[in-house]
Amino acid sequence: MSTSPTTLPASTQAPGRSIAAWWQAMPLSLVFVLFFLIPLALIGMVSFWDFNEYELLPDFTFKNYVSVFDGCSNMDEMCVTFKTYLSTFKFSFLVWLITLVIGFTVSYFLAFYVRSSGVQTLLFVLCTIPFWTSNVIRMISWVPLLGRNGLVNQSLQGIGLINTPIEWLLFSDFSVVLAFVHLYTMFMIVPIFNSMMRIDRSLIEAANDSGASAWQTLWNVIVPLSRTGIIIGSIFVITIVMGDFVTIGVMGGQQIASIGKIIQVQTSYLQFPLAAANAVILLSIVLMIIWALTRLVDIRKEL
């Protein structure tokens, strides 16, 4: 007489599964703690230290945070800190807006106008080609193009459109935004394209059968269903631009200020507590932006 194997109840299996899940999560958790939480805690601790020209002085003082907002109580003129944050927010907003338009357009074309999956893959890979080289190389490549004697100015002068070189093409807000868009548009394309590929095509057919125009279908069907990708891409772009200092330094000719640039300069002068205080403030603002964006959509539920 054969006997069927005994099946353990769920309550008996649960502890083993729980332990296995903890073991699986432990390596990533250790990496997260060692390389993210502990460095952040150290930055927060150092931001309350004192310093002089030669050394750091372990202490607990708010002097660094007061120094960050020094002069901001003057209502007649905006302080340097507020001007710098406004400049950083300006670049973040412009880059976010431009990358959103480009990313949504490219993703929409790939997802709904390219029928062949092979062609989709090929075109998507072509979008990633700039990422095959270093960010620094891609950024510096704009210098010989946009410079006073660069290819763009020489071409425009050659065909008679301008008589003198255009000065604002390089080492300006324009060149900074252009470089940012070039470097980070892919961070917007990937999540939006992923969201659009998951849209049920029968919903679009139903909208068309109901008499909806192309714009109505786009605004009322595709955009809401792509919201998760838009939010994820926005988080990527905004957080990267907020902390970037290399691009602003090179493409701005070391003449344009940003919070990341200020932190980099302070560390170069060994003002680590002051730089740490600025980093904590910047991190707090970025986290508030991320929190506000994640309130618009439940990312964990929709992924």
Given for the second form:
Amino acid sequence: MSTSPTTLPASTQAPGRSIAAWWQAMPLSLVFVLFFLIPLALIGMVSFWDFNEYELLPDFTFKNYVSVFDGCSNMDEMCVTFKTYLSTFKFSFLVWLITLVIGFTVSYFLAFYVRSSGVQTLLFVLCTIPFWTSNVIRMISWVPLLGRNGLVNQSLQGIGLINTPIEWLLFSDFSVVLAFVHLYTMFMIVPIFNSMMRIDRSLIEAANDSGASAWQTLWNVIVPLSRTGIIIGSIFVITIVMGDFVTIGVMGGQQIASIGKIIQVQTSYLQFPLAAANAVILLSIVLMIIWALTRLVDIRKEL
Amino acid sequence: MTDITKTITDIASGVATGALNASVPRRSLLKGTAGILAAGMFPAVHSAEPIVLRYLGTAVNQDKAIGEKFEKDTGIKIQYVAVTTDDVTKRAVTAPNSFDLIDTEYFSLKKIVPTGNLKGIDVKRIKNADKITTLFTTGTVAGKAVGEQGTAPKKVIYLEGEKSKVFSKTPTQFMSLIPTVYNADTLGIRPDLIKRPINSWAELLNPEFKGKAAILNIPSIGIMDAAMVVEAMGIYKYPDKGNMTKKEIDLTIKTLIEAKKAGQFRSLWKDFNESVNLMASGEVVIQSMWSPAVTAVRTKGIACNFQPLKEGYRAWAAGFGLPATLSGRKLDGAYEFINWFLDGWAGAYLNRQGYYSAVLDTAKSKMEAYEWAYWMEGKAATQDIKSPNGDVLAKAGAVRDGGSYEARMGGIACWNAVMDENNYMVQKWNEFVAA
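Next up, the form predicted in complex with its partner chain, please; the one we just looked at was the form predicted alone.
Below is the whole assembly, all chains and molecules, this chain first.
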């Protein structure tokens, strides 16, 4: 995120260099340093510590990192860490793709098909209604619906479509992805809708006048101009899914691996250095993904 | 994003407190401050304030009715801090000043006591100390020794002194925990869906129940259940299921992974309510289960057995401990609570939930004769048996699963444990979850 040269001369005269501005920036910076940077540094530090059953032993050892990748040189069978990351990536990708398609479609409809701004606001608020209850409740409400004797199976059996209940509806990859999509599509809709609302309508008219088909307009005008929203939404969804352990736990019947779950188990057994090493690795991977995504768009400029 | 940051801050706060507690000066400093306060630097404020005890434990043992009754009897307020079993240990090790009374299981002591965060409880201040059941003090039920594989309470119940960090092999004046509740766990089954007798731990991995079985996802307890299954299947006989070698852990986890890959498990469960829901909804027909969870399924009107098995039970026991820094009126209050707890009312309350209380004599005096006969003597109920809050648990004529106290507790095969190779075990358990 480099400062572009064109803005530099302006900022030298701007009030940005005055004492007052520093004071104004301080509260947030302090909160940021205190509750984010320092804990983060501590995690980095502890990931090099040693530990036993009940104590952390200050040290400088790579033991924790080595044990995270224990057995990963074995070519016959993938090690736990790789397997876990693979499964986490799989969920991230699937959820990203589905929420993107749904989020884009919903935003497109809201932004371009709904004419009155009153109806637009109403429909937008409608999208947020699920957020009035907590994550966990929204998740758990799927269980009686999808279960072996749940509503879906009972209805299907009732109308004679199936004889035995469908088992893969619950505690499976399917239910995990379903819950994620249900929980996080909103994080796609908001930024994409926001980007779309900024698109100058005359551009679409111009495309029409030049004889572009609906698809051409969508692909060559709207998608490129919604890019910022798409990238921001993607960052939200991918980072959430990468770190999740609650949804995968509840909807996957606690038997689907996720890197967040491993960290959680390790902290509950006081293996903080191991968990810290895992957290550092996870953080680096997520940061790399975000870095790659921000290469595609200059968020600061677009906002 | 929130999940990541939450995990990170959780870890960081745990680490920060852990690191601070590791340094001795801070602790003695705090002790000093507490001492000054106790000595009455603010006498007026101090005596006017009612005592509030922060009670750290799992939600299962923290009953609202017990807290209310105690406050009514003594004027001391109990403030429940409910966390999971693993988190109780974590808090005890990393933040020992965040509670005034800890309710934890004996197996956790192997992790907590060496930190010096617990104070030995002076048996002389406990009125009913000599009436505590022999299961804890000598490891016997009705004069017969029970299994002591794993962390049997008698191995860890005595400390060498009030401030000791090591367990004493012989009885002393100081106890690490004063026992409160205990039970012997086994498999829970849905007899209406299984429709045949179940009598061995091996049934948990019987392919007949493919996709309908569940196991506990608390590694240190789940591995014990798995070990019971491995022995029952005749794969291996452990010298001590509660303290496996790396090879034995590998073998146990391998058995679990094979079963998982074959689709044996419908789900794993971690908390009480999860196990109740799995069973009640019919997602699972056989799983390792806790006795009050079976009771909870039954109060919904669904048949569920806490099935006695020929290989015996996996037992657990919980008790009250005091943080090392507790002093003054709060310490007195904590002793008062422990004494009140052993005095019968709470014991009877727990017995009626299907647990056992540590002092049986006092509990008996607070129970009806027919209740005692049903819960403790394994006799058929002469009238409907009700839970403490009035739900019918068993109709007249029913007999308790597992029979009498002596039959059940005498059948203990092993105890919940923390192994020497615990770190390795947790790592392998993660492999099982990821497989």
